[in-house]
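Okay, so here's just one chain, in structure tokens, the form predicted on its own.
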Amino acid sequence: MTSRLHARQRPLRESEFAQIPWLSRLLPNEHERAVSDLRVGMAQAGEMICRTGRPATYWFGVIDGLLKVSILTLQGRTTTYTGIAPGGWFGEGTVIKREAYRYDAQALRRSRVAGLPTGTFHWLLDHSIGFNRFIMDQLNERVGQFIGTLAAERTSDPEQRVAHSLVALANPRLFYNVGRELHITQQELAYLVGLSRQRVNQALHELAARKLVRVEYGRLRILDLPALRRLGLEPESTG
């Protein structure tokens, strides 16, 4: 964690135990390691949960609220990977090999962000089968997703792009805790996807009148995600 939302840390409250979705998958003696060492605090719209070049201290995830992972690049360019929704978990290749974080992961809005210390991961990932199948999860499907993003960023169609981004938020196994309905504004969209706001609500509204989406105030409501899937260039599975 950065150093401001570091010393606004908590110990994990039990209200929180269910909206993390791997803590279900633990045997007692792992759970209780694991609530243990778990930390929550609360980040504020723009504040930096982790930046490029800092040592990976934490597995992050989302527990309410909405992220976005991105980089510099060296033309001075901000590329954006993906977006992180309530219940998503992101890191583990970094934490996994010990590494600095090459990227940023910065809050859109105001949002709770639960960090694992990398020496609890790693003593789970040498006691717990159930932990180590969700991580295995998780890099399967981060691998379709950045497959499919790297073919939306080469579209200039802001319908696939938008329609790219809404799939990978709607995403079960990356995102335990959205389903079809997203709460994001038209201007979150726009940071995710990359694109104005102008062009992100244009988008929206031919997706809307295909009848894949539903916009509503605050809100959009996937209405055919096999469809959204297809246009949005996103394969089924990896595995």
Second form
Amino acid sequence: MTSRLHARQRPLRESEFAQIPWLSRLLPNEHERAVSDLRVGMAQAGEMICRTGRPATYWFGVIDGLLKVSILTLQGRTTTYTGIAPGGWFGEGTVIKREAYRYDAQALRRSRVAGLPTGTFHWLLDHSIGFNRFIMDQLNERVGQFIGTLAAERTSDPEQRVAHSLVALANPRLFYNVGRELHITQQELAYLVGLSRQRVNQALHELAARKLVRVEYGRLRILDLPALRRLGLEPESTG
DNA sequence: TCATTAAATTGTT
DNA sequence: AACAATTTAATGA
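Given the form predicted on its own, corresponding form predicted together with the DNA:
Let us now look at the entire complex, which starts with that chain.
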């Protein structure tokens, strides 16, 4: 529930500026207003950041932690759209159209989440070329990612599904704080991919055997992103 | 700093 | 889903 995030929210700290990719693209007066309007809150694991149907009040970003964006199908099944890693921002489509959220966002682990009020968002759209540029790049990047997801979803091969999720999370254009080291547990990855933890564990070791990733405690190291990308996006490709 | 303990995560059935 | 093994984090001397 957004109000829970509300209750604990506080202004942005200066040390957090660097975690927000679009701030550096703003001119001084734009920067000043954005920083003073930005709010930061702690979301506990399992906590909802936004819910389907609620009017869009914030454009959200992850400072650290991990979120899952999902919808509830008519059949009552949960379908995960994507994970949001540190440095990632989401909800711009909804905020631009001034609509209600069309998805749920939930913290998979304890996460620091920033929110920019819709009013400020629109002000930046109206005044800042740098901001517009960021939004355009982000929308463009997301389109590409969803096309890849469509291809990846046609397969039921866990190894490919897992590979695709990893490639998506390692995308520096969407999650610029994420390097070759993904801080994600196998359980969290399982929630994102929609597979059991056991199956994810098995798939990860298959990927590790191919030297595409290294499995570590509480995190994964990506060893061969190009090969992982081929595997995740193109069903027949074996590298 | 080190040893002990609890908690989290992984590996396996 | 359950359980054992392993790794990390927390605690206190």
